[in-house]
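Encoded as structure tokens, the following chain is the form predicted alone, with no partner shown.
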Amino acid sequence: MILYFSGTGNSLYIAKKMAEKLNDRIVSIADLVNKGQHKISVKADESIGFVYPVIACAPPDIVTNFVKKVVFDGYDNNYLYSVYNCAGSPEYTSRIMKEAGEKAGLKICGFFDVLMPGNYITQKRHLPPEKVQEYLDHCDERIAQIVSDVEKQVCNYKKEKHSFLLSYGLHKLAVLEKTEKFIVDDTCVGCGKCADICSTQAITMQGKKPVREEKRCAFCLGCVNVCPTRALNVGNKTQGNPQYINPYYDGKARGVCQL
């Protein structure tokens, strides 16, 4: 089984390829958490796997509290393993999913790294186009290690050296920056692209015009990454940056994720 949560469409291209290549199956944590299961039977021999992005330094809250919760029916010391993909440094990503493993009494052992382009446009700072046509290009290559790995069952977990600080201190900042206010300007043309992207449901049409739930928003950006006008931003943040969304997404996440 692969457990993924994807914004931008990254963590399901990693997925899908991954089962595959695996024969195995693919179930949208975001559709487990809106549902409130956190049950689910696996076979005795049954792989289980987490794929997700970095976001700011760090998995994603929905991820990690997920794993701190979920429960595996028939769960007998199963392998266990994680496959994060980010643009830039993940600094202590590992440590943590091992960390809010361990809090469920699971031992995830495998622990990879995919490079992909970032989505995580309120910073000023991005991949130019040809490093992102150039993560593109050889992800292929490196989900087929990972494959192998997987096979193997392979146990790597080393102790990262990187900043604490980062993992634990700035990401806890940055994602206190979905509290600032998405403004939608008079571009907005009713689409509905930005609630069809959002896994979450944390984003209703409401008179043509998208309204967030903030507890529900995981902040993954995929609705400003998605707005084909660029009618929708988070304050002045995100407004004129790149964007960014996985050429092989369709953008749909509601009710075809799970599969």
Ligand SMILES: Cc1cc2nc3c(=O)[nH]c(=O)nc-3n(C[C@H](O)[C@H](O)[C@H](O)COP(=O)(O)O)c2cc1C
Given for the second form:
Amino acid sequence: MILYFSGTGNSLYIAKKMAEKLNDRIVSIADLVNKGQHKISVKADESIGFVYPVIACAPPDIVTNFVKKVVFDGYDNNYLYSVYNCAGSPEYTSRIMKEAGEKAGLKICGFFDVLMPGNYITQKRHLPPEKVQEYLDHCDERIAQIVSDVEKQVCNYKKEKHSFLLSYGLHKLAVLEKTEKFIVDDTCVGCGKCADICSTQAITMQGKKPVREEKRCAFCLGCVNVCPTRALNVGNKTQGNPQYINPYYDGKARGVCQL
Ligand SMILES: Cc1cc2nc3c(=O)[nH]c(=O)nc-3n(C[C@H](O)[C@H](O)[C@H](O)COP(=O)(O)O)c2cc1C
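Given the form predicted alone, corresponding form predicted in complex with this ligand:
In what comes next, the whole complex appears, and the chain from above leads the way.
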């Protein structure tokens, strides 16, 4: 089983490609959290993977909190692994996942990373479009390597070199951005794409305008990245910065990748 969380489709792309090669099933962590479901049945010989983006130097809080609470019914020392993807600065992501697993009595032992185009739209740095395909081609090779390691049940945890405290502080600081005002300006056409992409159901359309419930927001920035008129911003940091959605993603919360 591959449990995934995705804001703009990169993690879903990876989860789907891995599932095809491993002949495995994919399950959305956001769907389970929305339903308040933390108990999942697993078969004794089934490997269990977590696929997710790095959000501010760490796994998304929704993923960490899920891992701390999850109960795998039928768990018998199943092989557990983690696959994060990011734009190049993971910091202490693997360590957080490892410790979250330990809190739930789970030994996550395979740790893998994939470099992906960045969707961190509060930042100005961005890949030119021609580079996006280059990254995706490279990521397919990386996924093939990870699949081969998962089949061999590789255990490879290595302590990150970064300062845990510095990274912890950076995560808390960056996640504060989430509390900034959710701004919807007059160019909003009420298309609802922001609500469609929001897997945590934090956005609802009210009177043809999106309204965000901050408590449910995972700060994946899918909403800002998908808005066709750039009407939607979180604070003033996202305005005018280039958007990114994985080109194979259909932009729906229970989205599919048209691979
Ligand atoms: C709020 C936010 C914070 C992010 N922080 C980081 C980071 O600290 N390091 C990094 O390399 N990428 C960071 N990213 C980029 C994502 O990890 C990357 O684009 C990922 O592939 C997105 O996956 P998704 O499409 O499944 O959401 C961040 C993205 C967002 C939205």
